[in-house]
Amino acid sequence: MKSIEWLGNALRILDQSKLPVETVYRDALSYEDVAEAIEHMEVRGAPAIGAAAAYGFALGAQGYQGNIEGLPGYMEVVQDRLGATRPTAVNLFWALRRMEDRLRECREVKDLAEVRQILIEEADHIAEDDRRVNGLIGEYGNEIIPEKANILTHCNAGALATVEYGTALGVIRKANETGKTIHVYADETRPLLQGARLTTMELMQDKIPVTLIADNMAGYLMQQGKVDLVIVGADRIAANGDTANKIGTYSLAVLAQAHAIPFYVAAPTSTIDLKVATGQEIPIEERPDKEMRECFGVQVAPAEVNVYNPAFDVTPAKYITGIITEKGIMTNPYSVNILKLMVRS
């Protein structure tokens, strides 16, 4: 299943909020449709959000009705709307800046249809880059996977969170493809259960052995010696290596260090935000209270109870064994090695 697919005049989106019970696709016909799909987590995962936003930008240009001179001003509105959907995932802003830059390069083009086509092609390039990058992350990550390994992962950093293949699950997929004996423990990932609903489904479809655990079981498994390494994705990586990922990731990193278990982050370099010095500067999205009080329409807590529902937490770089990217695997000191990696051709 593909998280997104461009149809020529619409973006087909797999509604991940309904998986695995229902497989429902919707066709986004406008940039507002794409924005709503991102906000409602029908499309989710930092790389997939970035690619979807790029196509949303292109849809904005398709829906524009004025003369070409007014297009840049209109596209500022489109970009602002898409950029306001999810504040933590930096791939969203990376993709929108790339689309903005491509539009700026078209300032001498006077044919609106030509500009629209150029923007679609740029969105296609962003999607194709994600496919290529994920494959490379899988290859580099496979180098750190033992021949036999019990791997713990959190949330969903698979094909559903990207355009194709996955980051953390891309590493696991590559290890499985090369014949290694892999078993995965998947945290359920409250409150929206992306690990339970999505990661287990992806791995089962690939016939990779997977065991679902509640979020609060990870430490006990480590204590029992049942986890060899942890691999997670990322939504934003600061210049010093501090990493924002789905809430609960920080707990896993602390537990892994306490049990001398390697803890890896798998992410494309587009997830690295050099404008953010440390994790303290990363904006953390807070989700609606309803997600905590209810579980898929079923009330599980008192209707009036106070709720704190941050979608992400930040893992300090000191707890991260390595960051797996399409350019190689970084280790400490991240402040130095991230800069070296980002300037590498």
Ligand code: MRU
Contents of the next structure:
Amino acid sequence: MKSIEWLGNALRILDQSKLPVETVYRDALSYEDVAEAIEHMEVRGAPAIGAAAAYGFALGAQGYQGNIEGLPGYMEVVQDRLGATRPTAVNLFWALRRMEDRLRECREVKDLAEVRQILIEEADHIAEDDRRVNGLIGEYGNEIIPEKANILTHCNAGALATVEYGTALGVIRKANETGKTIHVYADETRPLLQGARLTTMELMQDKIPVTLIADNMAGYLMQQGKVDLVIVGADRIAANGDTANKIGTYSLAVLAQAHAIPFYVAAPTSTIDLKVATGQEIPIEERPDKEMRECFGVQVAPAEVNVYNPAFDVTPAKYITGIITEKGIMTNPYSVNILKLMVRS
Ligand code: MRU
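Beyond the form predicted on its own, can we have the form predicted in complex with this ligand?
The complete assembly is shown below, putting the previous chain first.
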């Protein structure tokens, strides 16, 4: 199952909001279609959002009606719309900036069809890079996985959250592929149940043993010695290593430390935001109240109850045993080691 696929004139998006019950695709024909798919979380997960937005940018140029001189001004509107969809995952802004830079390099190209083609190729490169990078994260991450391990993960940082293979699930996949005996506990991840709906499905398709737990069960499992390590993905990593990821990640990290269990983050370097000094500066998305009062169309709380629904939290760097990237694994002090890693080719 591919999260996104470029069809030549449209972006095919697997609607993850309906999985695993229904497998439905949306063929996005315009940048507005892509923006809506990101907002409605039909495509979700930081790297997948980034790649989808890049194709959305390319679709913006496809739909442009005017002359070549007016294109840069129009593309600012496209970029603003795509950038306003979800605020936390920095991969979205990273990918849009890469597309913007590529457009700027085309200043001398006076043929609109050629510029459109160049932008599609750049989006293809972003998608291709994501595939390659996830393979490397899997390889580096596999170094820290014991021959036999019970691994706890949260939300979905798998193939569905990326272009292919996954970050946290990429590490788990690689460990499984290399013959290690892996068993995964998947947190269900309220309110949108990405763990229950998506992570379990992905792992079952790969025949990796998985047990679904409710989010509030993790501490009890750790206390019983049932978890050897925790691996999660990331939506934005600050320059000091503080990491924003799906709401509930912070609680897991604190619990892991209390039980002396290693806690790893797996993410591409495109998730590192050096412009953000600490996690306090990371914008945290708040989602609609409805997601809490209802569970997939079924009312589960009084219709008028007050709701607070932050989609992400920030895990301070001190709780993170290591950050697994495509350039290697970093440990504390992150402020120094992130800078060293970013300059490495
Ligand atoms: O709200 P979502 O489902 O987009 O949140 C996804 C996560 O928090 C993932 O862990 C993160 O994006 C990493 S995906 C490789």
